[in-house]
Every structure is written in C-alpha cells, then in structure tokens.
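Here you get one chain, nothing else, as structure tokens; it is the form predicted on its own.
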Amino acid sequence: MNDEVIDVDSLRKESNWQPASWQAFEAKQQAHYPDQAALQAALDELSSLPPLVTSWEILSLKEQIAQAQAGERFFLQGGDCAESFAECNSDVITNRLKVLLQMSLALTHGLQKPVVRVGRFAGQYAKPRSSDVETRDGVTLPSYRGDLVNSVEFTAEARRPDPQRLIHGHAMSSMTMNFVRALVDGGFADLHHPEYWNLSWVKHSPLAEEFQRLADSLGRAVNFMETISGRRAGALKRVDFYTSHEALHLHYEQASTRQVPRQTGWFDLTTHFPWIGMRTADVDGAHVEYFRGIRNPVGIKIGPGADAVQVQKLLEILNPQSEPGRMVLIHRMGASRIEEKLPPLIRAVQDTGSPVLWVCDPMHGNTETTGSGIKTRRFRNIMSEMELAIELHHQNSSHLGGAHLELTGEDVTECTGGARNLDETDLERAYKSIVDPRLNYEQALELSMLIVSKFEKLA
C-alpha cells in the first residue's frame, strides 16, 4: 500500500468484485513475508488443492443461521482461541468434538430447540497481534502471528514468516475435517449412547451427577419417540457439525475463494463460517471488502469501541439486501462495559430492519494479567457477561441467539473458577494455550447449563 488517498466508495461502486479486490484497500494485521516470489509460488499451490468445505455445506449453515434469528435455534461457536500444528492429533480433536457436544446436548434439552454446532477450528491458525515486534531482552523479532505464519519460538528463523505454512494449515485444516466427519458420519454423536461423550476425567466433576441426569432423562426421551413411532431414530445417529475461524489472512483466504457449478457468486471454501476480528472490522479496510463479496454467513466481533453508525456501516455494505442467515454480530464488550454499550448498538440494528443473529462472546472483554504475569479470565465475569447479555436483549426487544467460547475438551487450568473454584495457584498446573486462556471441559459444561438456567428464568 502506498500513502495515497483511497476513495473506498467510488472504488466499491465502479468495480465489480473478484476475490483479490481487497487488495486495494488497506489491509491490517497481515504477514510481511520477505520473499514475494515464494508467497506467490505458494497461493498458485493452494489454488489448485481441493477446497476444505463445500457450498451445499455453507449454504445450509446460512440457512440454520436464519433460523437461529427467527429464534428457532442457538447458535453454539467454540473452541481454541489459536490451534497448533502440534495438536492435530486424533485425543485433542475427539476431546473438542465431545464437549461441543456435550454442551449441544444441554442446551437441546434445556432450551428446547436444535442447536447450530460450530467449532473453531480446522484453520484457527492465524492470530492478530497488537504489535509487529516483539521483544525481549533487548533482542527484536516479528511478533508471532499463529502457525499459519511462524512459529513461536523465539529465534529469527521460527520467527520468520514463512509461505510453506500456508501449504501446512490447508493439511492440517483437511486432516482435522475429514477426521470430524468420520467422526460424526460414524455416529460418534449418537443420541442413543450420550455416555459415549464423556471424558475420562468427568467422574471427578462437581457437575457429573447433574450431567448424569440430563443424559438419563434425553435417552429416555429417545426411547420413547421410538416407541411410539414404531421405528428407530436413525437420524440422532448424526448432527450437522460445520467450522470456522477468523479469516485474518487475506490471501489464504484469496487462494481458496472459488465459483462452483450450478451457484451464483463465490464461496470462501477454507471454512464454513469466517468471521472478521474487532481489529480489522475498519469499513473502510481489506477485509470488509473481501467479506463484501463472498457468500458464506459472515461473523463480526463487534467491542466496546464499536459505535452505531459503524454497525449500520457494516450492515449496509456486507449484507445490502438484507439476506436472512448472512449477518452474525458477536458482541465482546466485558462484564463492567456491556450495560453502557450494548443497548445503543441493539437499538441501532433494530433501526436498520436487517436481520441479525447476536451472540455473545464473554471470552475476549474479560481477560487480565495475574500478578506473576499469567493471562486469565474469572469465570464469574465469563458467566456475568453472558447473563447480562441475555438480559440486555430481552429487555430491548431483541434476542440473544447465541454463545461464542474459547474452550478445550483437555483438562487444563486456564481460567480461574467454575465449579472447582479454581484460583491462581492452580493456573499453573495445567496451563497449555500459548495464545488465550480457555475454558475447561467442566467449566464449558457449567456454562452451557447456566446459560439454560438464565432463559428459563426469562421464559
């Protein structure tokens, strides 16, 4: 990008979209990759591989989407705030799958309605810093942007940006979705045996009896529709299971963005459901504009910096013919922030008339720094914003559709209390995210039933 001034309007209306148009505009939180002849030698190599998603796939995501803002569904998004090419092995990913699961299985029976499961991961590699830089005792290197970029190790080389691990992720990406299929398709959701589900460790949960009971009183349910029916439910062998990730790096992106037979426009085919982080959520930027042309469901994390005429922005240019299913806005304002700015936003949306999914993400406003330097979230401020949220929205005529998490089915000691009341000396037993901490298997499942707990209190 050079100084000039771009005139973004004038640019959007006179050209007609293609998947690198956004590479007029200006495009924050990207790689510098010193060697452009090897980047570009790797993007060719990506836009031939087959693509990681399909659009039948994307499609019937967008349209469960529009029916979670009709209030027909929730809307359940988790998992690692950053994946790791180390962890894609078959316990990290089976362990994943089953808490998603396994909190689908709540919120089904508590809320009573189908769940839309999405999981963050299958591409989850890129990570926006807040600096270029790093630096450490007097030595700077490139900060390190996920392993889709560079590795985390800090020496000049890991740190180095390197276009063969755009190659990687894509197998990596493959791999894990092919692996979740087999996974799902082999009936390993099966709603028959919900006891499959469990961990190993779940014995030793505050919450197992409670557990315990829920999938008691599910299969009875089961068994009994089959009664009455005279048949087997064959279908509650499988559920539908669709990915995402924040598409931080545009020209991943770009590689894997294609036109298919029999469907108009063109389809982001890395992920089912991309979204854009509060930090490139600029109008004016890159990836609003990539996302402008693309047909998947689109998310935008929206923070407590995000002001109304930004929102209807945002809604008028990404979604101009108000399209059911296309618009997710995840708010992420922080347990002390989110009565002042939520309620202005909800307001502003209503007034536009385009359709929506809110979901709340009571991850990202609630991170702070223990006195001996280790990040953390207290499950009381995770667990206040969400109810705040839910509350927030009833009270303005609007509907919280929805729950963004940052989890993992291992047990780690990333966040601080939950049902174990876990605190500060404890982060250091199990401490594994190299990037965000995350809720545990057990404080995943505390939250979904809290969460059940708050709308019936509503109801």
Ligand code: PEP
Contents of the next structure:
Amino acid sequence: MNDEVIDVDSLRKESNWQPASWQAFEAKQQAHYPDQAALQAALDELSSLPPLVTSWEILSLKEQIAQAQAGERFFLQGGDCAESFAECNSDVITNRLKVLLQMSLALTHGLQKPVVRVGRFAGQYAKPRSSDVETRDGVTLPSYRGDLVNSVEFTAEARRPDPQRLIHGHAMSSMTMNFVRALVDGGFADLHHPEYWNLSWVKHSPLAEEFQRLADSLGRAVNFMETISGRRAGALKRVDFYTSHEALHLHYEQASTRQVPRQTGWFDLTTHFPWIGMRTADVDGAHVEYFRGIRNPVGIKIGPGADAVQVQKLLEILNPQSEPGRMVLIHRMGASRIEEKLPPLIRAVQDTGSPVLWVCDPMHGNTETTGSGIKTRRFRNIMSEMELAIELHHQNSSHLGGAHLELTGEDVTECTGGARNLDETDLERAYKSIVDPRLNYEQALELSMLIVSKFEKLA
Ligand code: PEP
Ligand code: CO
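Please supply the coordinates for the form predicted in complex with the ligand, as a counterpart to the form predicted on its own shown previously.
Full assembly next; the chain just shown is listed first.
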C-alpha cells in the first residue's frame, strides 16, 4: 500500500471488478511476507489447484439463506475460533460434527423448522490480531496470525510468515471437507441413528440424557411415519453441511476465485460462506471491495462500533440488487451493549428494504480476562446476549434467524458457567484453545435448548 489518499468511490465506479481489484484498496490485517517471490510462487500453485467447493453448492446455500431470511429456516454456524493443522484429525472433526448435528436436531425439533448447517471449518485458519507484533521478555516478534500464515510458538523461525502454509492450508481444508462429506453422505448423519452422534467422553451428563429423550421421541415419530407410509424415509439419511471461514487473507481467497461454465460472475471457491470480521469491515476497505464481486452468500460481523450509515452503505455496496440469500449480518455487541446498539441498526436495515439474515454471535462481545490472565467467557453473558437478541428483533418487527458460535466437541473447560457451573479454577483443567474460548458439548447443547425455549416464550 502507498500513502496516497484513495478516492474509493471513483475507483469502484470506473473499475470493472476483478479478483485482484482489492489490491488498490487498504487491506488491514494482512501478513507481511519477507519473500515476495516465494509468495507469488505459492499463489500461482494455489490458483492451479482444484477448488474446495462448487458453484452449485454455493447457490443452494444461498437459497437456504433466502428461506431463513423469510423465517422458514434457522441458521446454525459453529466451530473453532481457529482451526489448527495439528488438529486436522478424525476425532476432532467427528466430535465437532456430532455436536453440530445434536444441536441442529434440538433446534429443528424445538423450532419446528429446518436448520441451515454451516461449520466454521475447512479453512478457518487465518486470524485478525490486535497488534502486528508480540513482545515477551523484551523480545518482539510478529504476532501469530493463524496456521495459514505462521506458527504459534514464540520463536523467530515459527513466527515468520511462510507462503507454503497457504498450500498446506488448502490441502488441510480439502482433507477436512473430504472427511465431512464422506461421513455425511455415508450415513453418519442418518436420523434413524442419532446414537452415532454420542460423544464417548460424555458420561451421564443430564444434557446427554435430555438429548437422548428427544432423539428417542423423534425416532418413534420416524418409525411411525415409515410404518404408515410403508416406505423407508431415504431423505432422512443425509443432511446438507456447508463450510465457512473468515475470508481475511485476501491473496488466499483471490487465488481460488474463479469463473465457472454456465454461470455468470465470480465465485470464491475456498468455501461456501465467507465472512468479513469486525476489524476489516470498513466500507472503503479491501475486504469489502473483494466481497463486492463474488456471488457467494456473505456474512459481515457487526460490532458495537458500527453505525446506521455504515451498515446501510455495506448493504448498498455488497447487495445493490437486494438479492435474497446474499447478506447475513452477524451482530456481536456483548450482553451489556446489545440493548443500546442493536435496535437502531435493525431500523436502519428496515429503511433500506434490502433483505438480510440477522444472526447473533454471542461470543465475541463477551470475552474477558481473568485475574490470572486467562481469556474466558461467562455462559451467563453468552446466554443473555442470545436471549436479548431474540427479544430485541421481535420487539422491532424483525426476527433473529440464526446463531454464530465458537464450540468444540473436545472435553474442554474454556468458558465458565453452564449446566456444570464451571468456575475459574476449572479453566486450568482443560483449556486447549490457542485463540478464543469455546463452548464445550454441554454448554453448546444447553444453549440450543435455551434458544428454543426463548422462542417458545415469545410465540
Ligand atoms: C472470530 O469470529 O473469531 C472473530 C475474530 O470475530 P470478530 O471479527 O467478530 O471479532
Ligand atoms: Co474467535
């Protein structure tokens, strides 16, 4: 980037959008590669590799999001804050899938509508950071920016951005996708067998028992339907699962941005649903410019600093035709600020008449640090933001259409509270996240049940 003042509007008007157009805009949160030739070589290789998803899948997700905008579906997006290459393994992938399947079953059953399932996985490898550098004991090194860029260990070697990681990240995403697709298509998601989704480490949890009751009653309903109709309900054997990640690393996204036969326009084929993080959602920034030209449905994180004009401009730039299914606004205000911050934004969007899906991320506005320096979130605040979100949309003639969560199927203690009432001392027992604290299985399932009961109270 040079320091000249950029006239963004005229740049946008005169340019015919291309996957590289963003390079003329200010790109925040990008890695600084010491060897530009090595970066270019990696990007060239990346752009010749097969994509991770197809335009058909992307367009069918867009249709499902349009249905969620109309109130006919609920959108569930969840997974790790940051995936890591070291955890690209069978157990982590299946356990995360099990939690998401259990949650989506609880939501489908309770809300009486189908769920759009979107994993924060198969590419969630790049992270925004509050500072470019980190200093420990007088030594300053580049910050860890996710496994797509560098490695978390605090050594100069590990922290140097390595372009080969882009190729590796693509391969790891592809392995993750391949395994998820094989599980889902091979019968793992079969509604006749919700017992496949039990996590072996969960012993006698009251919530596991509650889920069991729900699954049993559903099983009886499925059997009844099949007996009456004399047919096995084949459609119940598989579900749609989509992928998502924060499209932060723009060179990486650009390398997989393609045109496809019999479709107009460009698709970001690294994932079905890319989103822009709160720190890079500037109207005049490179991320918004990149997203403007792709046909995927897109998410934008909206934090407490966003105002009505900014949100209206984002819709105007990213969805000028008011296309259904295109825009998902993910608000993450924090339990203490949502009542003040959200209603004006709901009204601002209503004034545009443009369709959006409102999703609540009750995680990122509720992060705090304990006295002993551990990053955590209180379940009570997460739940409270979620409940307030449902209520505030309802009061403002809008509706909350989904939840965006950080969760894992591993046995972790990273957020306090929940059914087992974890406290600060529990955090030391099984804190594994390298970035943000995630909900564990029980907390995630409890949250889905609370979402259901909050909607039931409003009805
Ligand atoms: C995230 O989703 O991990 C994240 C960094 O969120 P936000 O952009 O909302 O801060
Ligand atoms: Co996070």
